[in-house]
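Below, in structure tokens: the form predicted alone, a single chain.
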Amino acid sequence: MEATLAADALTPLRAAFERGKTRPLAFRRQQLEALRRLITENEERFFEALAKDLGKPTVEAYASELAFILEDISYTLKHLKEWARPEKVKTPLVHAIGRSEILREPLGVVLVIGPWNYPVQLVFAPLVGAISAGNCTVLKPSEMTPACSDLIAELVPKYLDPEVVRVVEGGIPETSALLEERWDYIFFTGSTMVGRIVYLAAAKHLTPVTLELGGKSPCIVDATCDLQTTARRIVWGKFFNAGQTCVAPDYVLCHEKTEGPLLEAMRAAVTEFYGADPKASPDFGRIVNERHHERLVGLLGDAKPVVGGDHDVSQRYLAPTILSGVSAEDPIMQEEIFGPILPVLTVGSIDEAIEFVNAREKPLALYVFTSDNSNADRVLARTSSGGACVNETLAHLAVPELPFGGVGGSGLGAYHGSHSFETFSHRKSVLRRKTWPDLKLRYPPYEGKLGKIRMVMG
């Protein structure tokens, strides 16, 4: 049944693509405008679905899900004609009577597999790129956020052309069936473990992929930082969406002289943001399901939190929690946390922090807080990460022309802004020449021509 469902979704899209339906820029713009209406006309329903699935506060839901997509659509509509224009490149002397250019052409029919932590943004943001580049798309929302998945499945056929965009709901069987099909591109956002499965499935058909994964994103705090601002920005970045953000600070490496004051400043920031009882705060989200809640509580182990630590599985609640006295060997340092727990470790210098980061898998994001530009430059030059911020967290995602993606174990490929258009496009190289003149120098017989060919080709 699942295999038939996958084929049924794919077949009409491939037929529409072969007819050239998505090629005209006017059609792409119309679909992007329709996607914008889908969001704006159903804003309250998205707020309700996000609250039901993740307890997501309305402000967070708007800023990180809906507004993000709307800004992406506006930016794409503004620049689409420019991005799609043929790119002229220099032609060497040997082919001087000719013109060379690069054409952006759509890849075909693409598959977008979305995650559960940002179940609206991370389905529709790749779709913006796929539509703008002229592709047909199958969307697979996460089954772990059923309210959002159902809403997406309901609204997409009402607003977008069903010959161009389709939604397939379901869990592992449906996703496995989709991955058995031949796609022209697969865009996956999720865990590294599942990313490997997607990559292997794509390899069977030599299908190119983008893998937006994760990892343990470090936050380096040196002794020169502005402690109050640093604490607020770390607490905001870590506990936004209850810590269920792929680029959330996963752990802090702070100078040993800074640890005590930093912990106190972060404790004050948690209270400032969420009150004395974060469980009662309308601004703090919930863990996606009981299984993940159990996993996170297990990571706490016997740790004695300096902030938070209380939890309630019946409400999928885990308090904003900060740990000190953590060692590199502790279980919480062995996997991505993906929840509202922040371990703080101490180092004696920036160089020691750099060595700590480099001894591990390359992270999706890296954050460094310092008032010394040379320290920031040293961290950026000597570490590798998908992206980075200096004296900030998360915000690099909101800059349209910064490519967002991982490196090494944290992912493959990048998108956002023009990079989304490029991700879903093939850059086709074209040389145009006239049939006259047709110099015989390059044709056999070659006797006596080597000297002249040397002169022409250098």
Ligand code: NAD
Contents of the next structure:
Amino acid sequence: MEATLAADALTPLRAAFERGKTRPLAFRRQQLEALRRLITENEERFFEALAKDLGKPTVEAYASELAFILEDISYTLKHLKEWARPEKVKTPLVHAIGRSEILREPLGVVLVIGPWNYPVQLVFAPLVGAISAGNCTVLKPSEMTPACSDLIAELVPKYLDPEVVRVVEGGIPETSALLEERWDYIFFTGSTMVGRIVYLAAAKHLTPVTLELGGKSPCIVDATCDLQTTARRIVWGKFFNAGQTCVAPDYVLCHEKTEGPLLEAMRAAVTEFYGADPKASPDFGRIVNERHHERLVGLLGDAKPVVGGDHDVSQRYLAPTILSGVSAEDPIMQEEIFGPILPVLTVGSIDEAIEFVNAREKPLALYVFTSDNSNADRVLARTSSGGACVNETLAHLAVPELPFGGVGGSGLGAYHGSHSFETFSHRKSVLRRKTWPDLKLRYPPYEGKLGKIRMVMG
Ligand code: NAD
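Next up, the form predicted in complex with the ligand. The previous block was the form predicted alone.
To see the whole picture, the full complex is given below, headed by that same chain.
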């Protein structure tokens, strides 16, 4: 049954693509405008769905989901013509008289699989790229956030052309059936474990992929940092969406001497942001489901948190929690935390912090807080991560021309801004020549021609 569902979604899209429906830029623009209306005319319903699934505060829902997509659409509409233009490149003398150019052509029918933590942004932002580059798309939102998934499935056919964009809802069986089909591109956002499953399925058809995965993103704090701002920015980046952000600071590495004052400043920031009782704060989200709540409480173990630690499964609540005295061997350091728990570890020097990071999988993001530019440069030069910020957390995501993606274990490929358009385009190399002159020099018989060919080719 699932296999039929997958094929049913695919067939009309394939037919529309083959007919060239998505080729004109005017059509792509019209679909992007329709996606904009889908968001703006249903803003309240998205807020409700995000609150139901994740207890997402309205400001966070607006900034990190809806406004993000709206800005992406505006930026894309502004630049689409320029991105889609044939790109002229130099033609070497040997091929003169000729003209060489790179054409951006759509890939075909693409599959976008989304996670639950930003359930709206992370299906629609890839869709902006897919539409702008002229593809047809099947969207598979996460089943873990059913209110958002249902809303997306209800609205997409009302606003977007059903021959061009379709939604298939469901969990593992439905996604597995979709992965059996032959796609021209698969754009996956989710865990490293499922990323491997997607990659294997794609290999069967030699389908190219983007894998937007996760990992443990470190936050290095040196002794010269501006303590108050550092604490506020780490606490904000960590507890935004209750820590369920792929680029959330997973753990802090700070100098032994800085630990005490940093913990104090972070405690103050938690109280400033969420009050004395974060459970009562409208600005602090909830854990997506009971299973993840249980996993997070398990990771806390017997730790004695410096901040927070209390939890209530009936409300899927886990307080903003900060741990100190954590060692690299503790369970909390063995997996991506993906929740509101921040372990703080100490190191003796910046070099020790660099070694710690390099002994692990390459992270999706890395943050360094320092007033010393040479320390920032040293960390950037000697570590590898998908992206990085100096004296900031999360915000590199919102710069449209910074490609967003992982490296090594944190993913493959990148998108945002023009990079989304490029991700969903094939760069086709074209050499155009006249039929004259047609020098006999290159054709057999070659006898006596090597010297002249050397002169032409160098
Ligand atoms: P997930 O891998 O469990 O699920 C992602 C998608 O895969 C869902 O749509 C789900 O239905 C599907 N899926 C799950 N199991 C599957 C299987 N066995 N076969 C086929 N499909 C399957 O991820 P998640 O829990 O939704 O999201 C959390 C993870 O995503 C974290 O690791 C986080 O860091 C990462 N993430 C990365 C980014 C990024 O942009 N790099 C953004 C958000 C989240």
